[in-house]
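Take a look at this single chain, the form predicted alone, given in C-alpha cells.
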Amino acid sequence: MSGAVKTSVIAAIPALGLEQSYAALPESFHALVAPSPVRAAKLVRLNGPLAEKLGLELDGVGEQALADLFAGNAAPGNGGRLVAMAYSGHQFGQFNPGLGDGRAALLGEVVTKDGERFDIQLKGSGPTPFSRRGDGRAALGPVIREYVVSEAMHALGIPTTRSLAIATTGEMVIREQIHPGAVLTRVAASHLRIGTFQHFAARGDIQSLKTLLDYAIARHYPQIETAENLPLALLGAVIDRQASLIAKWMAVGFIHGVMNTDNMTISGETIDYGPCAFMDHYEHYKVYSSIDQQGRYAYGAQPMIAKWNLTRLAEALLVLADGGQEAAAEAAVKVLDGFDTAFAGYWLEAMGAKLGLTAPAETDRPLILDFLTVLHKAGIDFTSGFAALETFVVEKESGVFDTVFEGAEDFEPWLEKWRKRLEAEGKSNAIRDRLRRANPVYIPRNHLVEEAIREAEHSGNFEPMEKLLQAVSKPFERREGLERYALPPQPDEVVHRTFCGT
C-alpha cells in the first residue's frame, strides 16, 4: 500500500478517543511499530454490541476505512504506531526471557462513560521487535477460533478478552499448510501478564518493576493502593482473581492448552485462545492440545498450575517486598497457600450451582464428584449431562435428555441421593429454574469450531461461524432452530486435537 493510500485511510478514521496510557511508560515496556499494511483488507464481522459498549464512534466510517484499521493498514493513536509490549515467560515449564508481542500490538486504550478501561489490540498485524524471525501474521482459523471463543466464555459468565472484529488480509501464510490470513481485535481489560513482571525480574531491572507494579496496582486494583506491603497485597489480590476464573473453567469444561505464565493475566481475564477446547465426554485428564504432549495442562492440572504460574509471580515481586528476601519468601509462601482455600470454595460454589444448590457446603462434594464418575465411567458428554439434570428434579420426563444417561449403571443411585439432597432446596420449579442457570446448552463444541474455520477457509463462507456465534451468544436459552448445537458429536465428528496456529 502506497504512503498516500495510507495517509487517506488515516483521515477517513476517526480518533475513536483512545488514550494511550502504556505507550507512556518508559521505552523498556514496549515497542513502537509501523503499520505493516496488507494487500486486500476486507471486514469480515465487527461486534457492534460491544463496539457500543467500548463507546467508540463507527458510525458513518466507510466499510473500507474500519477495514483498514482492524487490518492494521492504519493506526489512530501514537503519530500512525502500534505499541508492542515487552514480556517473558515460563512455556511448558521452561523461562523463555524474550517473547513480546510478536504478532499483536496495542492501537490504544479506550475509557468507557463508566470509566472503566480496555486495551484494544490487533493480533496478526505483522513482525514487531519480538517476532524471532516470524512473519507476525495470524491465520483465518485460529483467528475464528478466538471470536467464537472468547465471545462465548464471555455470554458464560466467565472474565475474558473480547473480540471486536475480523479483517481478512488477502494474503497467505505459511503454517504447517497454506491458510488465508486474518487480524483479529481483541479487547481486554489490560495485557499485562504475569511474563510481564518475570521480562523484569530476570533483567534486575528494579525501577521498571516498580512502576509496573504501580500500574498494575492503578488499573486493576486500586483498592489496595494503602496496603503496607503492595508486593503482596497485589499477589493476593491476582491469586483471588485467578482462582475463581480457573473454578469458572472447570465448570464448563473449558481446557485452555497453554497455560504458560505469558497467558495469564494479571487482571483475572482469559487470554490466549489457542488450541483451547471444551470437553466432550467427562475425562479428568482430558488433553486436546497437540503442543501439550505430556498433558501438563490436562484440564484436571489446570488448578495446580495456576498455582504454579502464580508461584513464578511471587518469585518476581519478592525483590520488591519489605523484610528482606527470607522473610518476604515466608510471606509470599502463606498467602500462596491461600489459592487452596480460594479455589476449593470457588469450586465448590460452581459446581454446586450446577446441581442446582444454593449454598453448597463441603459435605455436598462427595455428591459432586460422584456424578462426576457417573459422567466418566458410562462416557457422558460433559456439558449435555449436567443440562440434562433438569429433567430429573422430580420424575424422568420426556424431551431431548431421554437417551443421556442410557447404560450408565451408577446414574440411578446417585440420582436418589441428588434427589433427597434437593429436599432441601425449595419448590421443584424453581431448582429448575437454578439448573438452567448454571448449566449451558450451547457450548463452542470443537466440531462446530472446526466446522466453521474449516468453510470460512476453504470456500469463504461466514455462514456456520454466524449460526455458532448465534447459538453461543445465549447459552442458557434454548431455541428453535439450533437443535443440533447442543448435541455432543458423532463418533465421526469427534476432535482429538487441537493446534495453537503460531
Second form
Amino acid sequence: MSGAVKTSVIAAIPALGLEQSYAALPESFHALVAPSPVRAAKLVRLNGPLAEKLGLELDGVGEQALADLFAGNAAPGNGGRLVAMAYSGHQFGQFNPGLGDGRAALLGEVVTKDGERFDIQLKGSGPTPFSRRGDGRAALGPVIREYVVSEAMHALGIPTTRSLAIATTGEMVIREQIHPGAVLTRVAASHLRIGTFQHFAARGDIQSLKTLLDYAIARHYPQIETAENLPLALLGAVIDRQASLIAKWMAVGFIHGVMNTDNMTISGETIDYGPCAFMDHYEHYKVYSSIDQQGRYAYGAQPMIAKWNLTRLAEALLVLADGGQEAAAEAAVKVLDGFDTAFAGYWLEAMGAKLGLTAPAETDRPLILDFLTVLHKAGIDFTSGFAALETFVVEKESGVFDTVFEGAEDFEPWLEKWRKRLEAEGKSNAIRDRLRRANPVYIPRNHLVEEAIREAEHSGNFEPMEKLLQAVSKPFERREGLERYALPPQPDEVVHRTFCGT
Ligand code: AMP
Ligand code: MG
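Alternative state: the form predicted together with ligand AMP, after the form predicted alone:
After this comes the whole thing, all chains and molecules, with the earlier chain placed first.
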C-alpha cells in the first residue's frame, strides 16, 4: 500500500550516533533496502527509560521527526538505507533455506556508556528482498502484544529483546481481516539466530560461516575468544544461555509458541513474540498457538525443543570443526548433552526460589513437582497459586481464607511438607520477602493483552495498554488500583487460542 498514497513531507530525522557493524559484514549477510514511507506516521508510544538506557538523545527532536524515524520513513545510516538480515531456519521441523528479514530491518546499533552494543530494528517497516509473498508490514495488534510482553519479560528478569517505540502508519494491513498498520522498534543484543548459522552452512559458504562465528563470539562471548575449538566453545556457551532462558520461561508459565530455529537467538534473549501466551491454570502440555496443531511447542515441550534447535546449531557449526567430521560430531554430542544437566540445574534453582528455597537441592525436586500436581489437579491458576504461597508460610496466617486453593484437596498435606522444609530457611519474614521477589503478581495475562489490543485497534484507545504496561513493568509489587490485573480471567474472558497475525 505504501507509495500508492502520497506521504507527507518527511522530517529531518536524527542520526542517533548509530554504528553499523552488521552492515559492514560481507554482502552475503544482508540486503540494503530503501525506506518505504507510510501515509501518516504517528508515534503512539516511546519507551523513555529504554531510550535513556541506550543513551539515545531524543530530547528536542520534533514529534514528526520521531514518528518518521520509528515508522521507517527514512533511515539514519548506510546512505539512507535499512539493513535486512539474511537467515534460514527450521519452521515446525521443516528446513526453509530462504527466510531473512521480510518485514523488519535494522537502523543500526547503539553502543551504551557501559560499552554494550544493541541493535535497533524496525519491524513492519516495509518489503525487503526477503519478503517472499509478504507485504513487509505489521498489524497494530501483534505490535502491541510484542511491546507489552517483551517489556513484561524484561521486568520479570528474563533475557529478552525489548521494545522502544510503536508508530502507527495510517495505512491498513490485510490479514484474515483488515487491521491498522504499525511499526515496532525492537532493541536486541543482536538479531543473530541459530538460523543465521544454518543459512551459511546450508549453502556451504564456509567463508561467511567463519566470519559469522568470529562476529558472534566477539559480540556475545568475548570470554571464549581464546578457546581452542571455537565452534564447540560457542555451542557450549549458547547452550548454557538457552538452558537458563528456558528455565526462566518455565518459572513464569511462558509459552513462546513458535520456537523455530530462526526464532532462537545466539545471545540467549527471548525473541519473536508471535502467538506467545502465559499459562492460566497449570497444564503441563498447554498449547495456545492456533498454528501449533501438533503441540510441538507446548509449555512442557520447550526444553526438549530448545535442545533440538541447539542440535541444528551444532550441525551448522560442525561444518567448521577441526579434525574429522566423525570426531567432531562425537564432541558436539557431548556438549549437547550438557543442555540436560544445565537445564535441570537452572530449573531447580528457579522453581526452588518460587517456594522460597535459597539453595534448592535435588531432594527438593519432589516438593516442587508435588506443588505443580496440586495446581494441575485442582485447575489452579499458575501465577496466582505461587503468588498466594506467601500467605501460608506460617500456620496461623493461613486463617486468611484464600480462594486460590479452594477445592485443592492435596494442598493441606503438601503445605505440611513445605513448612517442614522451610524450617531450614530462616525467619518467616525473610522467606516471605523471597517469595515475593520470586513470584510475580502481574504478568501480561492473555485476556488483558487481548483487551489492550482490542481497544487500540477498534477505538484508538491506548489507555488499557498503558495501564497494563504500568502493572507488568513492576511485576512483583502489588499496588492499589491494579487489582484486576492480578486476577485470572473469568470463565468468559479466557483466551483459548492465540494467533501470530503476521
Ligand atoms: P516469524 O513468524 O516472525 O518468525 O517470521 C517468519 C518469516 O516470515 C520471516 O522470514 C519473516 O521475515 C517473514 N514474514 C513474516 N511476516 C511477513 C510479512 N508480513 N511480510 C514479509 N515477510 C514476513
Ligand atoms: Mg521470526
